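What follows is a single chain, given as structure tokens, in the form predicted alone.
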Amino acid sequence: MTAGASRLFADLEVDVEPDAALGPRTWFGVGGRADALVRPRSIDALQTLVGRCHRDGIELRVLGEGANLLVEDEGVGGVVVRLDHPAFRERQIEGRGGADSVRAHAGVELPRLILETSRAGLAGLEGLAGIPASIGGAVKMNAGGAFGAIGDRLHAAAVLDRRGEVSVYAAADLKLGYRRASLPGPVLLWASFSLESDDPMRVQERVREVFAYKRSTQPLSDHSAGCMFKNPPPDSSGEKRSAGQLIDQAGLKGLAVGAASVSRQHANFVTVAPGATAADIVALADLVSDRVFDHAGVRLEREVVVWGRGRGEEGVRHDA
């Protein structure tokens, strides 16, 4: 970390860890380090830091739960922000349901919010059970699966622009799509959701059913980052295709590069064994993409976010 970079936050309410290991903070458990990992202790400190990074042309990334992230072995430059102070874990839950019945800051863990809303008898988020994300990362990538996406229930979001100023946007303004949301700024501050009142026991039972389904079909006990690839668009006849199905049909289950391999339980998961490197995972993902293209004529797009030095604006985002 350079002296110039350290002056960004020397007078702010933040905790700073220079040369911080990022790999162990991801679900893959591999990868390099950050020049500086910064934990703001207040929203004001975060706003000032975001504005200064923009002013000085310094890359800014937001680290969520690390569940959809791969950090290259060389690590990343600039500033990585972690929103895990209590100021960024606040949430308000209104048991009556309706629009804006739940508001959660970016650092709130999605599984915890699902647990709390289900106990309060609020339905709508239970289809996201088993997704290990922060609210900031989940909204940024419009996290979801077979049972729906978080954008289906999003009511509004507060976003910091590059100057560190806060604006609130309705969900319709964020151009939500499959595994994406167009945030008009680098940092999500909080999001609110529209949920319905229901019997708490019934909502909690749906949570258990969704989680049981995922546990039976996905390698949740292995080191992975969830689905490696996005599902491609429907083919010319309108038939939907899943990335896992295409990988399986190409005969790639068990394919390995180094200590990274395609899961035999779910072909769209890449799992890692001790000794794996980020380079192994990237090389395997590229090989799978090429093999699927050769077999089916479909080019798969990675869902897992890759952070590395020199990636520029691609890195200015929340991970999950």
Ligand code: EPU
Second form
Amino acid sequence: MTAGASRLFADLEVDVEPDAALGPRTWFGVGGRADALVRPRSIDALQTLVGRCHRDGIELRVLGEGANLLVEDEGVGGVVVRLDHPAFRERQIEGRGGADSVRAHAGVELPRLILETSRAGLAGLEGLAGIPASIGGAVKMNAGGAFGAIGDRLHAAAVLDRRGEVSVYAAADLKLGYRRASLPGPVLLWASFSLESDDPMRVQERVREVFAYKRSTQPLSDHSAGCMFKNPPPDSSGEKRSAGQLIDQAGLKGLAVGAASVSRQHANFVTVAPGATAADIVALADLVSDRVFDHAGVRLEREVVVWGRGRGEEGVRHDA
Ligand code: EPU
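I have the form predicted alone already, so could you send the form predicted together with the named molecule?
After this comes the whole thing, all chains and molecules, with the earlier chain placed first.
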């Protein structure tokens, strides 16, 4: 971190870790370091920090739970913000249900919110059981699976713009799509959800069913970042297509580059063994993409977010 960069935070309520290892903070467990990992201790400090980064042309990234993120081996420059102070883990749960019945700050862990809302008898988020994410990352990626996406229940979101000013947007303004949302600024502050009142026992039972499905189909105990690729859009006859199935049909289960390999349980997962590098994972993903293209004529789009030096826009986002 340069002296100029450290002056950015000197008078702010933040904790700064220069040259911070990012790999261990991701689910892959590999990858390089951040010039500066910054933990704001208040919303004010976050707002000022975001504004100063913009003013000085310093890259800003937000690290969530690291569950959908690959950090390249050479790491990243600029500032990586982590919103794990209690100020960013606040949530309000309104037991009666309805619009805005749950409001959670960006640093709240999605599994915790699902646990709390299901115990409170609020239905609507249980299809997301087993997805490791922060609320910020989950909204930014419109995280989801076969049982729905977080955007289905999103009511509103508060977003910081590049100058650090907060505006609140209705879900309809965020252009939610399949594994994407268009946030009108670099940092999500909080999101609110519309949930329905239901019997807590029934909601908790559905959480268990969704989790059991995931556990039986996915390699949850291995190091991975969940699905590597997005499912492609339906084919011309409207038939749904699955990236995992396409990779499987191309015969790629078990394919390896270095210590990264295509899971034998679910072909859309890349799992890593000790000694793996981010370069192994990137090379394997490129190889899989090319082989699927040769086999089925479909170009898969990566779901996992990759951070690296000089990657520009792709870096300025939450990870899920
Ligand atoms: N399939 C295969 N071979 C495989 C994997 C899957 O033939 O190796 C087939 C399955 O048999 C099934 C179809 O592909 O017929 C779909 O598989 P699955 O039900 O596992 O769902 P998916 O589309 O692969 C999606 C999400 C997952 C989410 C699950 C369950 C995407 C890219 N993936 O997977 O999300 O957990 O549904 O809800 O949308 C993630 O986003 O990281 C992720 C893992």
